[in-house]
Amino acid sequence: MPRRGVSLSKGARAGIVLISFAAAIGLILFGIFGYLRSSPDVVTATQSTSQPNTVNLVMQVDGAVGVGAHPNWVGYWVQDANGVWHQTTLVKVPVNTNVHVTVYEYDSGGALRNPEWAKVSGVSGGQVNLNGTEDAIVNPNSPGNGIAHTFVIPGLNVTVPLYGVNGSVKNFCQTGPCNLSEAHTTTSFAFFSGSSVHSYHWQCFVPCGLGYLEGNGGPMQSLGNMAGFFEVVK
């Protein structure tokens, strides 16, 4: 005679459902806390010692960050008040403050899909200082260099194109954090943080996610790489 399957009581079935549900919740929480544990550092801009209502922010863009789960991804490093570099895109600045930014760009560049990305906007004086020269438009068609990335805070209308390094130079930085003895460009500019507490999303708009559709995946969408937040605080 064929064996009958074991029949579970309603209580047993309910227990199995509850255990399965608890396991699922546990996996979700594990993922959330894992993300929080791996979230990039937050760096506070350094108060200027020579100019009132001004903070200084020093950053670098590297073709390969050299650390973390994706060491070969492009991304930012940000320097803290003690001169220590942090691989992050999370920054705090005060309200009603001029934010003076210096970006060392170590990645190679190229032609732009959209010429609007070459235009400067939202910065003090309407210009950036690129390697010692004031510019309102950065030429994306310069042979061997071009635009590597853009520094854009849409909520503050800030757009700054970052001029690239010639990829054929002998002292090209391989992994971050890079140092000033390696090939780079230097872009300086300032913007006003605004009069209210707010979290501003910022990112690069030049597709630089190598290996992803249209270059818009991977580092382009990841905190610590080419997307982040400026926290304007009191």
Contents of the next structure:
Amino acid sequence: MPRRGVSLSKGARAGIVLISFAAAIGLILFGIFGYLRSSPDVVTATQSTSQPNTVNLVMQVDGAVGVGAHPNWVGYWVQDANGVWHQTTLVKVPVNTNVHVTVYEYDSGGALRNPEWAKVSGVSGGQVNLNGTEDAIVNPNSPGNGIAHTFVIPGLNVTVPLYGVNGSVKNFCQTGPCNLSEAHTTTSFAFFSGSSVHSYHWQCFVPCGLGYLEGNGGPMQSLGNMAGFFEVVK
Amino acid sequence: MAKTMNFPTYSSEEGKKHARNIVAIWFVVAVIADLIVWFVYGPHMPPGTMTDQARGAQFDIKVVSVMAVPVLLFLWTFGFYAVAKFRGGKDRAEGYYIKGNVKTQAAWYIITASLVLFLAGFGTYELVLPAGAGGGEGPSPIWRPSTNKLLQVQVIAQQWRFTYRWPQFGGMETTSINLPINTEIQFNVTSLDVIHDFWAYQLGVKADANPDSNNVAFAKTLETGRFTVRCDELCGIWHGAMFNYGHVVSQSQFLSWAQSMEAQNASVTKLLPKYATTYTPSYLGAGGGYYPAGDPNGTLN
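Can you swap the form predicted alone for the form predicted together with the partner chain?
Starting with the chain above, the whole complex follows.
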């Protein structure tokens, strides 16, 4: 009885196996490199010209970052030494250094799920400068404003609530990177980077991943949006 | 012509002699091993001796170990003895032909089954009694400490950090935890979002943190020192970073710390909702305050 189907030579079968293997390896490498290439930029804090042992860091939080795969997600932009904004949450600061941070908040706010995060902690002097006023606590129940996000590095015990923009303003920034002519609040503070080289995770404690489970999915779990690392280096 | 195989067998008397040897070797080794497990390794077994719960858990592990080790050693003893005595030789290429023995098999089944059943009963008994109280007994604990003098500590898990509320100190909330020595603690464990797990390793306390649920665990502090708190339910990107350290300190140190924190936190404590065993935070999906259950809009506070 004749055999059905196509009979392949040994060489052809070996070729198919090799091609399949190469394709599989290629797919894996494509995935790995794609993942690595998609990592947000790392921005190094700028050395202060006026204060010793101090670096400056300028950041903004936008209700919609405006770029990338999820332009509508909330997220951070960080300014480098040349004044260029990078959409990232990966920051490098030196060890044993005062880190002076300025955050422009362009997003609207509301009540906190846990009002504990309204309290400032872990910063120099125990207070932040919010729009020119020193505060140790930011009222999350302020009508129209509330707290938009929080800047928290648990490993350094740094907690800074970021006062929200009133949602009814006319010049509300719709998409990032926002500029200072648009409605914003300004929070300045300084913290000590610690005496050891370490990679500290930082996050927001306002569940701002709208549309995700408990508000803690999406941007809340994405590097470059509301999750990141402070690399404390030598 | 087929080659005949030579399978020598032991006589009954030889078999009994080997059995006696195996049992004798096993008995000596097992007694020594059990003494080492109980007295040398036992005091260092996890989770330590910082609380009554930890000591209870350590005792349970010691009991399980001293019962399991002889079983393991019996298998090893038999194995090594068989390799040494029953292996092949010049006059027996395939080794000895060992036959089954109904009495030995029955004894093995009965002894090991008895051990397993005893441990099942022992474990259940220990779960109900204080040794299991650190595991979280739900909102209506079936076991409670005999004293009413309890320090209440509410553990609030949230993605991705633990905070602690202290109803006996004005309802303040802290990000750190200190406990006084020689004190019965009632942990009220809950969550503001997904399922977490409050695992205070050295305290012998490990209780799930569920939203809208108060999981009660008890422990009495007996030694000062540092303990580690970890989340033990995979809860998202920063699950691995969801840990902190606490300390068991003297009663005066604790009081000093608590009063100092109460004063420092007075302004933020005013913003917190009234103390409740559970909170209902998730009605708004993103943001939104946390409110006592039954008051999802926070209007009754």
